[in-house]
Structure formats: structure tokens, C-alpha cells
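Given as C-alpha cells, the chain that follows is alone and in the form predicted alone.
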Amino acid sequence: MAVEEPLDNPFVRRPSTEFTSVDELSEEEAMAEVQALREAIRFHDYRYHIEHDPVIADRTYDALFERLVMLEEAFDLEDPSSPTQRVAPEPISAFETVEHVRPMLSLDASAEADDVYEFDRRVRQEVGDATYVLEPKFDGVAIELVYAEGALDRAVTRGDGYEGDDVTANVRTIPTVPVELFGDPPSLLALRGEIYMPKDGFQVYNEERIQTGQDPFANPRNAAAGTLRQLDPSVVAQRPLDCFVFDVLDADEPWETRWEEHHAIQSFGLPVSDRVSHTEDIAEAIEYRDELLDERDDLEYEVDGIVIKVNERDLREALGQTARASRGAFAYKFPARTEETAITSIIVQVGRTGRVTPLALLEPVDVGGVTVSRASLHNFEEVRKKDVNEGDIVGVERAGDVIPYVAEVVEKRSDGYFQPPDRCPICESPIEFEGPLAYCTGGRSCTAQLREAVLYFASDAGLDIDGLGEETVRQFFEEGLIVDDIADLFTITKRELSSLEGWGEKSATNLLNELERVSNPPLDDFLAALGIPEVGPTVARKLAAAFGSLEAIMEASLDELEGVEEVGPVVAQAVRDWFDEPANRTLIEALDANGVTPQTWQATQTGDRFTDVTIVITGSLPTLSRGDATDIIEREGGSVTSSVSGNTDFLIVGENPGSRKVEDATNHGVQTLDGPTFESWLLGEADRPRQARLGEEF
């Protein structure tokens, strides 16, 4: 069962973008058009974000949305449930604690099949024959969604199960969570769901965090939880959150079975899993879990087991609950991805932003097929909370292909926890603490910070200077070729390079040619290379396109910065603070004096090979990062989106792709290209592939 198409709505299948002038509309006509637009936009949001099958073009959708905004403003018809109100409100100072409509209980759980059979034996002994609904156990953040008269009234975190934090403003920014339901839902409908971050989005988000000097999140669940706790909804709106709904906590007219609930809430436009099944035989639940375990790595979201629920509501109620868990449901968990090993030592690292972080060196251990010898401890507050120190036996987890992290202390073999230093281990400057985070106060006089800044400037995320890797940069510091700042790179001479160990005239010439090549960089590349907090390649492109020149960005006000797409108050403040710092102004001046001047944005546009081409990328490319590929496509007139739809021209399938996007491409007849073929086209080494049409052989 799916959402029914409102066929009598003129803005659904064949929407005209030729509108009557606002001045010629009566208030009654405006109200009627507003209602039709809202209904149509909610339907198109559902088709795009949940069904991944839009029926109108993006530009037509934009025209409808802009028309709705115009009418609401002209006739004072703003409404909290309107699609236009997804725009993030102002930051809040704290979350309000709210009591749940019904308690959000935990689940009894086990990874042993015998315990599943015991659950079934108890159910049948107490209530007789029962059937079961089977569904994935999502590894995200539990959320209560309450709809009143079909409109989203509030969204509340699980908290202690009885009350949680009101995060409605944040959840309203998630595209798949409808602010108003379709059909004829109960006047009160309280639902339980899970907020999660898709794996593809998590990888991109973590890359951007690393590029902007922040620690990567250990796994998608932590990323989703950290995002949902943001006090600024505009920050939440920039991050790739999604949602599944899987339980009715309360309703005016409850359904008799969980299976009926599943189809009903789907018909209201709520996001539900397509992996839900039902059975009369508990042995099929065992098979269902094993099949999902085999497919676990191919799913677009993290799961850590399955949930088995008694299907019949009256039987679930008869089974009752314990103080913490429903007796009518059971979680059959997957095997843990945690391995145990010993911490041999803890070292302290200093990043380019001055961030001081602890890192555990480990007795090598295999975690998920990868040998791990070091693991993140995140920050000194985490070290204190987990009571971690050298010599302890710890559980190490690895998720999302990022640095493994210490999940817990399994066996305490030390006294107390590792104490943070009070001075930088590199430059001896005092360390200052900001909440759980620690920073070296030495600035660029700290060689660790300056070295990391130079490496970032030269990296793929920056100006991509070939031949300027970690070993070379370290050698330059040891030989005194870099002393004050990044600008020192552009004063190095051939004589100085040729005199270094391992260098000859040819290698010296090659590096100098590279430095000359990047001396007039694209504006967005230059911005990204500076290492401004919160500014990765994506935000850099938005700023460059909005302001056009470095000078305009340097002088932009907070309001002007916040007006740029994907730049909220946090990012705007970070940009303003960076350019207000005298040392950073001095750096810009020094680079300019040494011949490094970024292009204007107009000069950055390199061609039109991808004009009107929409591309989705899944998996890793052979040589390019996704950011680099996106950069090239956008500079030549194309666009890169996160999900496959009928408007997608090509899906690029790299290594370890998401199966959902490949399946969507098949369903929509979207042509797929492998990584090497795509890169050959992207880099101008081959012509655009012939685009097959639905039904043709690709």
C-alpha cells in the first residue's frame, strides 16, 4: 500500500508554471491555490524522498514551491504544517523535556537462536497461537513522532523511556519526515521511529569533518545522535539525516495487528522499511535474521539485528511488559563487531587547528578483516568517562571505514585514567580546554599546527600539489625551508631544493612547476585549502559562487554569509572569525606577495561539458575523491545529487557501492557507469558515453 495520488490536484501530474498574478487573486482564490500547492508539494516530496520516483522535474517543483511562498507571504497564510516551514528556525538555548505519550520501552535481546525459540515458547504458553512481524533493528536514534489532526506536533528523543528532549525543530528539517500526513489518519497518532544517517551520506560528512579539522564520527549512529542534539536547526538541515517509522505507540483508533499498522502508516506518507515481513513460524525469523546478516554490508543504513514482534495487538497487551521491556517483542542481535586488545601506550596529537587529541596505540588485532594497531580516544573527557589508560584491555570497534575507536574498557589493568598534559607536547604552549576539547594556544608558532596546515593546503582537499606529501613537508621543516607560514612554500628556490638529500634538479623543477601551477587557483579551491573551520569543498563552492571574489568574502557581514545556501549561523561565524584574525589576514597578504592570487568565480567556470547533466555517485572512485569529481562536474555546468530519481542521467558505481542506489537506477532506467569509464569521461580522456534509454542494453 502506498500514498494515493491526488489526481484532482492541478499541480500533481501536469503542473503549469503559468500563474495568475497575485494582484488579481481574491483571498478565497489564494487560499484554494495555497491548499492545492501544499497538497501537491507534500506529494512530490514523498515521491522524491521516500519513493525515489519523482513525477515532475526539479525546476517545476522549484516553481511550485516559490509560488507557495509568494502566496503565503502576500495573503498572510503562513501555517506551521506548510512545506515552506521546513526552513530551520533560529537556534535555541536548550531542549525542553517532554513526557512521552506512551513509554518507549527497551527490548529483551540476545544473539543466540535458543533464546529466540524460548521467547516463542513463552509467548505460545501464555497467549496461545500467535503470528510475528519481522523487521530490521535499526542502529540509529530512537524518536517519538506525535501527529495531531494529521500535522506534526512534536518530536521527542527516547531519553529515559518516559520523557525525552523536544527536538521538533531539528526533526522538521529532515526531508523524509512529513510535516503533514496524507489520507485520513487518526486525530492523535504517536509513532516510534529511528533517525539515522545513511552510509553514503555518513562517508561524505566524515570526509568534510576531516577536511575542516574536526574528528570524524566513529559510526553513523554517533553522527546521527550528535546532529540531533545540535541547538542550531540550520546545522541539522545541512546534514544527511533520514528516518524509518516502525511502531504505533498510541492512536485514537488502533489497528488490530502490527501488519495492518505497517501498511496504514505507509499510506499516510511516513517512511517505512521495505524489509518488513511476517510469519507464523519462529524458524522463519531465524532465517530472516541470517539473510539480513548476509546483506548487512550492502544496506544503505546500519542494522544490528532484527526485531520479532507479536503481530496481534490483543495478544501483545495480554503479554504485558516488565519495568523496562515489552514482553511481546524480542531483538535477535547480530554478532558484535568488537574485538579485545591491550593499549600499549597513549600518545597526544596536535592538528592544524590546534586541537589536541589522545590516540591509543594497540597490540595489533583483526577487526572486521582489518588489522588495527591504533584507535581514536576522541577527547580527554571520553578518556575520563571510560576510565582508559595504558595497559588496559579494551574493546575496539570499527565502523564506516574510519579510524577505529575504543568502545569500552573490558579489563582494568591500570590505576586511574590517562591525564591530559597541561602544555603542548610540541611547542610547550599552554593547553586550553573548551568543554571536552583541548587546544594548543601556540597557533602557527607550533610546528605541529603549521605542518598540518601546510599538508592540508597541499592535499586533495586543498590545492592538490603533486609531490608535496608528508615526508617532503617534514623534510622542509627539518631543513628550515618552512618557518613562518604556508606562504614560505612559494619562496623556496631550486638551489635550496637541489641541495636536499634525495633531491635532484629534475625533482626540484617538477615541484616548482607544481607550485607555479597552483599560484592562480580557483577561488573555491583556495578557500578550502586555507583550512577555515567548518569550510570544506562544498561550502567553499557555495561561498565562491555567492560572492565571486576573495575580497568580497573577506568583507562579508554575518548576515550576508548566512544568506548563502548551506551556510548557517555556525559556519558563518567560523568564516567571519577566521578572516577577523590578524594572523590569517597576514597569511593572505603573504600569499599574495609571493604570487598566489585566487581567481574570481567567473574565471573558475571551465566549460559546459556537463550542462544539464545530473549525476549520482555511489562507492569510491579509482583516483578521485567525490569532492574532486563534484568540483569538476559543477564547474562544467552539471549537478551532483545524493539520490537517484527519474531526473538522474547517470549513476556512477565505484568500489563498495550502496545497493539501494543501484536498485533505484535499475527501476528508473538510469544508465550506470563504472568508476574507470566515468573518470575517463570526467578527465577529458574519453567522450561522453552514449546514453541508453529505458529498455535498451547499456
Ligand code: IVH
Given for the second form:
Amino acid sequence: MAVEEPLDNPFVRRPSTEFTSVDELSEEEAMAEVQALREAIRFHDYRYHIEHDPVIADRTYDALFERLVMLEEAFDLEDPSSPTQRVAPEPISAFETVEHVRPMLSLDASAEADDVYEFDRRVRQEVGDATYVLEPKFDGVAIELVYAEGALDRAVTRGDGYEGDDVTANVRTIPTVPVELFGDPPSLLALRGEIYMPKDGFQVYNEERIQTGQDPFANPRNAAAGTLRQLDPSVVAQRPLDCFVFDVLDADEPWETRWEEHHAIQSFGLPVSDRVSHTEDIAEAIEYRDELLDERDDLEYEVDGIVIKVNERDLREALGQTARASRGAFAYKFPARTEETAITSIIVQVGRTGRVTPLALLEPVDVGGVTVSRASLHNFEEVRKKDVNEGDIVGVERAGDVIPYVAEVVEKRSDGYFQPPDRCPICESPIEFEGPLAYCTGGRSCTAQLREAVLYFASDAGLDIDGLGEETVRQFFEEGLIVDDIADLFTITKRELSSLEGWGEKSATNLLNELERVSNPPLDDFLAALGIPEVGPTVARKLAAAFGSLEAIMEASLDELEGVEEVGPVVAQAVRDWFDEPANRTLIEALDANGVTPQTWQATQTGDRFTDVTIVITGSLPTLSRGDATDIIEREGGSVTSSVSGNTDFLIVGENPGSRKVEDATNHGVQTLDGPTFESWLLGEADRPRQARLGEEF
Ligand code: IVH
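Just the form predicted alone so far, so send over the form predicted together with the ligand.
Complete assembly follows, chain above in first position.
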């Protein structure tokens, strides 16, 4: 472990959570306790977020944290370097521009091994025998972190390399970035690192954006950059950002070598990569990159190559720099997952929320083993900025699991850029522009929007209607079975169905039974199925639990909506707006008239055996599907989440579990249960299993 444990601190090992009453503390005693708590919490943060190896239970940590908040308030001891101050509550109107301590230079880069040998040859020729430090090249957003007297003073984006935006309040919310350093750091320490969004967090976050009608980010780097530019730090705090620190820009007494520097900054509690390696032989850099390339898809973060750095500071300085890049370091990149091809045409798609997006149809091309024939252009603003049009030769990029996108125009073969239509290509309603985004104003009177709304209504996220997929919905539209709105689904007769091509008596009966089955849905499922912007399954559940009935939600004021857990002003407004729209009220009435009425929340609650219990399930269970198990847990007041965190009570490990989740559970000290034990608890055959007690070590 890199950071030493403050052994004499009473809050570090097996801390008691029985505290002296605040009235009985003198100011000096309070001050001393606050200091010890801060130090201990910093240490526990480090063990948890960086070492992934906590030494106390989450609940004990929470108790220490609450105690610190209380003492700081009671004795007026708030301090920006306290771990309690990570979230700045107030949004700001703009970032200040600040100069970097030292210019943040760039790196020369190549994906060719020959260029690496050439770099080595030049180094040896100019400064003699150098050794090298090898490290991953993280694909995120560059950041300068300045620590003054060991406390985080400011965090600045790269900007033009000389000055950038002061994003300190945002960076403070990132749990792995220390607000105060351990040990004996120099009084000035200016560092360079990369802020990134881990891949799994990115997937979850993007999914959430899609569910709530927002534009997904093309890759984790853009998501990290977009998040860092948020003016409201409390928004940043909710997003999964992380950081690696890999360079000292300035220090009172810089270290002799990059290798020593790496270990020193690690001992201050800064997040560094555990893959940094030291070698005398440049050939190892080639191997190192190839190994990293093999592991690329298994890493939790995006890496686009490696960085080779001359280890000795004096040699690095002797090598100097060009106008833009240091000559003592070199980026050996991975082969690109980018290919060039021609745009044959650009089509305009209309989504469920009315979002109108341009999509490029391409001359098919192999991008890193996958044939790509369509690529996202995101929005019309991007089209304008990239100056893209039909016929152009473009670079198409594939990042992780995300759909390919047009990264740039490499050869302009057209005039100007593709113009957005001013009317919806499907329903001819006017298109409205909101910043970079374009919307068809037709609502569900636009066939494209209605079709997507029906599909969503029937999808897993909605009422989960078996047998109502894309093809069937398309057929219903073509045959005029759905004309006005979603409610038309429930007026389709057996006769109409059986007469459709490809349908028989049996398939018709099956679908009608399904429609009958879902006609008294649980309130939360019904709400989620409506496709209200910002309302995914989680928010739907919170609303259902808080208001109990559809009528109560429809009539709720903004204030009442905002009073619900996980419902902020944006969500509250979206819900209010949706129910205020006459077409939506007509839909609810028409559904009701066709026999589709949600049950009250109470009617679907079977008990409270899982109240306040949060569970994650990985792998398959002995008899139940995960969906059914989730349903039972939620109907008994519990919740099921997709990733293991400090708030998880149990991880259920079924057959063929994901190793990441099991590892996370170990790291967070979360209790695991096997499939059979869990099922007997779930089905009421056994009591809740015992959980590790407060302060117990895992
Ligand atoms: S060292 C003078 N090390 O790559 C060299 N940079 O153009 C200072 N990057 O945006 C940079 N991983 O932020 C260094 N391990 C690493 C890196 C790294 C990613 C970024 C850096 C910059 C770009 C270089």
C-alpha cells in the first residue's frame, strides 16, 4: 500500500461510533476531533476509492462523516480542504480563465514501431544512455492539478496549453482526487493528469441519457469532457468521473527521475496507474504496447496507446522541447479504429421524443474487424462544424461498444454542409431547434414518433408486451391498425389480426392475451411505458411510491413533484409539462376507455420484507429469472441496482457470474449470497441472512 496508515488516529482501525455529546465538548476538543476525523476520512477515502480495499464498513464511514459534518457546523469549523466540502452547492455562470504553472505541452506520437526506435536513437545520440518509463496513454481530458501546502488549490483544463478553464469545483467532486495530500508533499506541487469516465460507468450513464431522451455521448472521452464543462458541480458529482496523475509540471524540488516521482506522488495519495514500468531497453516498449493492446478491451478505461518517457530529469531537460511537444517523451499509439470511406447519402431520422438526427449512409468499410455502413452524425450543429455533406470522404471511428460515428471530413468532395430540413420528413410539421438539437413538433401525430412511442410502450422498459416487436409494429402501421395513438393497440380485434399476412389464429390469440395481461399494469410500469421525458423505470417507481395513484401524479404540483426522492426540478417540470399537454391527457383517457388502467401502488405492494434493502444480482438464479426476482424484491419494498457500490447490501452470485461484480463486492465489503440461499429468502422460506456488523473488518 502506497499511503501509510495514521496508526495513532482513533478513527482509523475499529473506530467506535459512540461519540461524546456536542454540548460536552470544549472548542479545543472539538477542533482536535475534527482534525482526526478529517485525516481518518481522507485515509478511508483512499483505501476505498484508490486501493479498493476499505478497512471499515460503509456504515461506520458514514457515521464518521456525519459526525464531522455535525462538528464543523456546531463549532464553525468549515474548511475548503475538508472532505465534507467536496460538493460545492452553487452553480457558477462561467469558468474563469487561468494561466498554467508551466505550459502543458503535447506529445509526438506514432503508431509505427520504427518511429519508436527512431526516438530512442535520437535520445541516445543527444544525451547518451537514458532509461525509460512506460505507461498507458489514457484517453480522457487533460487536467492540471495544483496543490499548495498539500491542499488542492486549483484544477485547470488544458485550454490552449498556456491557459485553461478553472474547473476546481467540479474536480473536487471526483472521489479519487485528494483535496488534501498525505505525507510530506512539497509546498508547491503542480501536476498533470487525465480525467476520464470509466467504460462501465459510461455505458450506464449513456443508457440513462438515451432513456431520458438526451443525446448519447459518442465515447467516454466526450462524456468526461462534457461533464467537466458543467457549470453545476452537483451534476458533476453524480457522474462517474475518475483520474490518473502522470506528470509533475512543477515542484519546489523536483525528483531526479520519473520513476521516483511516480512513487512519491503515489505516496501522497494521488491516483496513479499500477501499470507504470521502468526499462533500459526500448524493445520492451514495443512489447509493452502490444500487451496493453491485447488487454485493451478488458481495461476499465479507454487507452489509446502508451507513453514512453525519458526517466532521468536532467536528460529530459537537456532534450528540451519543440514549439508544441516535449522531446523527452513519445506516444506509441494503438492502430486506429478509424477508417476512411465515402458518405453515399445522409438521411434524417425521427426518434421517440421527436429528436431529428442526421445519419450518414456509407460505402461499407471494415473498421477494426466490423463492417460499418452507417454512422452517426449526432446533430446538425456537428454537421455544420465538421462541414460534412453527401459525397465527402470521411474518417469513421468506432470507440468501445458505441455505434460508429463520423469523426472528420478527410476529403471534401461536395459544396457546403448538409442543411437541416425545416420540416419533418415524415409528418411535415415544422422543426424546432434548441441549441444543437432539432425536434419535430408533430408529437405523436407524427407517424415516426408514434411508432417509436408504441415500441417503447411495449418494450422491457415499458409494459414488456411479448410479441410486439419492431416488425409487428411496422406492420400494424402499414395496415392502418394504429392510426391515432398508442391506445389503438387495445382496439385491435382477433379478426383484424388473423387476416394480416403471416398471422394465424394462434398468434392472434397469443397477442390478444398479452394485451389483456398488461391492461392492469402496476403504476410504475405504466408510468415508465408512457415515455415521459426524464422518466425511466427508477423515477417512475419513486413517483408511484410517493403518490400512489395515476390521478395523484397527474394533479401533483411542481413543488410536490420535486419533493420526491431522485426528482429534481428538471424531472418535475418534464412530468408536469407532459401531463399538461392535452394530447397526453387524451391518451390516458383513451387507454382508460379501452380498458387499460394502472393499479394503485399499494395494490401491487405485497409486503415489506425488503424495505431499505439494495441488491445486485449477477449470473443466473436456480429457478427464477432475474426479472421475476427483481419484481418480487421491489414489490416487497426493496431495490435492485445494476452495479455494486457502497450502498449495496447484498450481491447475489448466481451461475456464471460476472467477475467484475464479485470483485467490486469484495472491494466494497459487500456481503455475497449464493443463488439457493437468496431464493429461499426471496420466496419466504428463510429469514434474511445475517449481514456483517458495524465496524467489522471484511
Ligand atoms: S505525459 C510532455 N503521460 O496525452 C508530456 N500524457 O498529447 C506530458 N496523456 O492530452 C504528457 N496519458 O494529457 C502523459 N501517461 C501519460 C498520458 C498522457 C494520457 C495525454 C495528455 C495529453 C496527451 C498528449
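Numbering follows the first chain given and starts at 1. Rigid core here is just the name for the largest C-alpha set that superposes within 1.5 Å across the two forms. Everything numeric here is computed off the predicted structure, so don't read it as measured data.
- request: Look at T157 and decide if its Cα position differs by 2 Å or more between these two forms after superposing on the rigid core.
  value: Result for T157: no, shift under 2 Å.
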